[in-house]
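A lone chain, given as structure tokens: the form predicted on its own.
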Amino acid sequence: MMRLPWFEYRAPRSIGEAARILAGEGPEAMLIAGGTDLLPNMKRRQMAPKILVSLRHIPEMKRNGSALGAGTTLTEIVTKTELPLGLRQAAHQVATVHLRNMGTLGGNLCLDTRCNYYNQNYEWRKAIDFCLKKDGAICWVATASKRCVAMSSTDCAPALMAIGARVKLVSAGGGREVALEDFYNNDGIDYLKRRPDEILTEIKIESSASCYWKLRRRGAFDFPVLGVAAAIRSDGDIRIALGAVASRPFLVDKANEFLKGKKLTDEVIEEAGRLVASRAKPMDNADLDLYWRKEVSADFVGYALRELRGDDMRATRLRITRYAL
């Protein structure tokens, strides 16, 4: 059995105080709102605070309105008709009822990178020398390369992106607003750009047609190896959003400058799905060949532009993801 490290347990009632906690103890103190991600690393001592900050009984996390609250858990997203379908798609699609009950959309916007070499437990790692993500000297997946390759796995950040949403980051010092797909470096330790003494606190969206696919070997509890999503903006324009292909979630900007002012016929779809599979580059750090999930993201782009288009999508999506929403 994996035990928790020993820490210290903090449950402020507002973001100030949360703040302020954050600030006076330093790189001591994390954040932990659901803990569906944090917990199991504790447990793998790839992360090890003396200090968690709850977020989770902090009323204004949770509100809704013109933004939705970080703390907002991805049950309730997927239970809210009026916010965009992409949007819920990505959330059902998250592991498990029970996980998704207490996950929070923050966190998952949040959640650490992934890989092969990293996600196993302290014996495990140790076994091997560790990785260049945790303790270690070399990246195992590209020994040459003195960056981690740890892969993004949120999926509600690439459903996110394609709708043009914005974050809003709260620290003592004051507040800053950003763009989602700005919030995120290609790196798979720096994966984001949140400062520590920062609080994610709220998500501004846009209402937009939207759609997300998602490639995982099971039908359920898996974290993608592809998310593909896509979304017509007020504007008219369409973007496409990949996730899971890179250290970060990103916006294709070379097939999302092609769709602009044209109409989906068969002949866009296609040129739109080689476009984005020129710039999937999977590492060998996930499930299922690397080759085969770049090839494949052609495909799920034809879908996701398919069902944008009008198109009736539902026993695509029941034999690709198992589900329909």
Contents of the next structure:
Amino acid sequence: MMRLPWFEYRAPRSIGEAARILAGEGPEAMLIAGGTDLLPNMKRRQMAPKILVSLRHIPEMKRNGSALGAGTTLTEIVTKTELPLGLRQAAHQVATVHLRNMGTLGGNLCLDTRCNYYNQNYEWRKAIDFCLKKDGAICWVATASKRCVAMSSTDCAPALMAIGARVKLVSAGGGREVALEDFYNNDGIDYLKRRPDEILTEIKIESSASCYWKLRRRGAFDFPVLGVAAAIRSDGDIRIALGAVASRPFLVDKANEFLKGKKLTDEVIEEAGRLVASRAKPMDNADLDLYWRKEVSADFVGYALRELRGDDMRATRLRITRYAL
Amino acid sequence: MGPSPAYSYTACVVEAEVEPKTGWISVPKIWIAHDIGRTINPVLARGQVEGSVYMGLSEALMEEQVFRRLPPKLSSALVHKIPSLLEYKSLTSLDMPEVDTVLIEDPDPNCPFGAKEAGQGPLLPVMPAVANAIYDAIGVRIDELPITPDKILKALELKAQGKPGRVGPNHFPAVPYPEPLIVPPPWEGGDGKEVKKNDAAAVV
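Show the other one: the form predicted in complex with its partner chain, since we just had the form predicted on its own.
Once more the chain from above appears, this time first in line as the rest of the complex follows.
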């Protein structure tokens, strides 16, 4: 049976207090919000922090205004119709209802990277002599790789990246704001540029026309094996962001450069799809055939740009996601 | 079927849509007619049949055991790629098609109250019906389960090259079957123990 390891639980009432605890305890302490990612990982001993600092009892984390509090649950995101559609579509396709009721936007952005050889219980990982990401020396996905290739599996990050979101990080020493695209490293182990003493407190977004398309095997409960987000910024530029095809979500600069100032004709959409597909580098560490996943990224870009253009994509969306938001 | 003393029969019709560019498969509706003998509890019996459709469709489209051979410098061992129920997928309620269930009642005199079974029989026709529906939709044959979009694209590509549009094993595995034992029943003169020597043609 998988049980949680022992830990000390702290429940600060303000961001300042939480930041002070983090500063005092050092890397032994970890933050917990909804716990939907962290607690199963702790049961599998992928991490065993001595202290958990809860963000659930901090009203500021739930703030709502020009910036979204990182503690806003995914269900709340879905129900707020004033939020950009792409973000709501992404939040709606995370896991299942129960997990969305607990999981938070900040938690989804900081989601641990995933891999077939990592997201297993301790005994199984021990049986294969562990892996690069945790306790081992070899990457079982790419045995010659010196770098961990675990996959970024957040749905909300590409959706937010496309609309140009910025995140605020607060530590005991002060705060800083970074564009979401600068928040991630393409490294399965060190995947966030967040320092251990920093708290992701809020996400600043501008409203813009946007959409998010997610590839997974089933209509619910699956992590993405490809996420395509597209948005029209206020200056008219179109931005495409990809998720789940690398250790980080990223803006596809080559395609975004190409799309600058162009009208979304069928030819432009097709070329953009080709450019994006050339940047998608899925690995053999998740569901579905990896060559197929790379191949269909162009089609998914097509769906996203057509939806952005105003085409009626509901039938396609229903076929692929089983639910149209 | 299973512990049932009787043979049950099931007919299944599957409606499938395949997107030719991506190979994406949707199954909007399944009709299933099951020969149950006599229905004792109609609600439970329908539930059993619909549960079989659920299991059969999961088997047809998702469930798979994948192993990966490690390179020789790392022991050449086979590593299970999907060792947990997290990645071993079956349908969710959102993936489940509409199911039209028909129970065919023809009481079997050798069975209790004339009832046969409804447990596993209705599962079996679902997979071939899915494969046939996909062939009907897009003209390629997938000869192994699960039927996935990448296999469909592969088969379409083969077909476009003028080769047979089939993907899957191309031969039956060489199984070392033993010689059949023939034990004649009493009405054919046997005592139920005697093994007739190796003369299959003599026994009709």
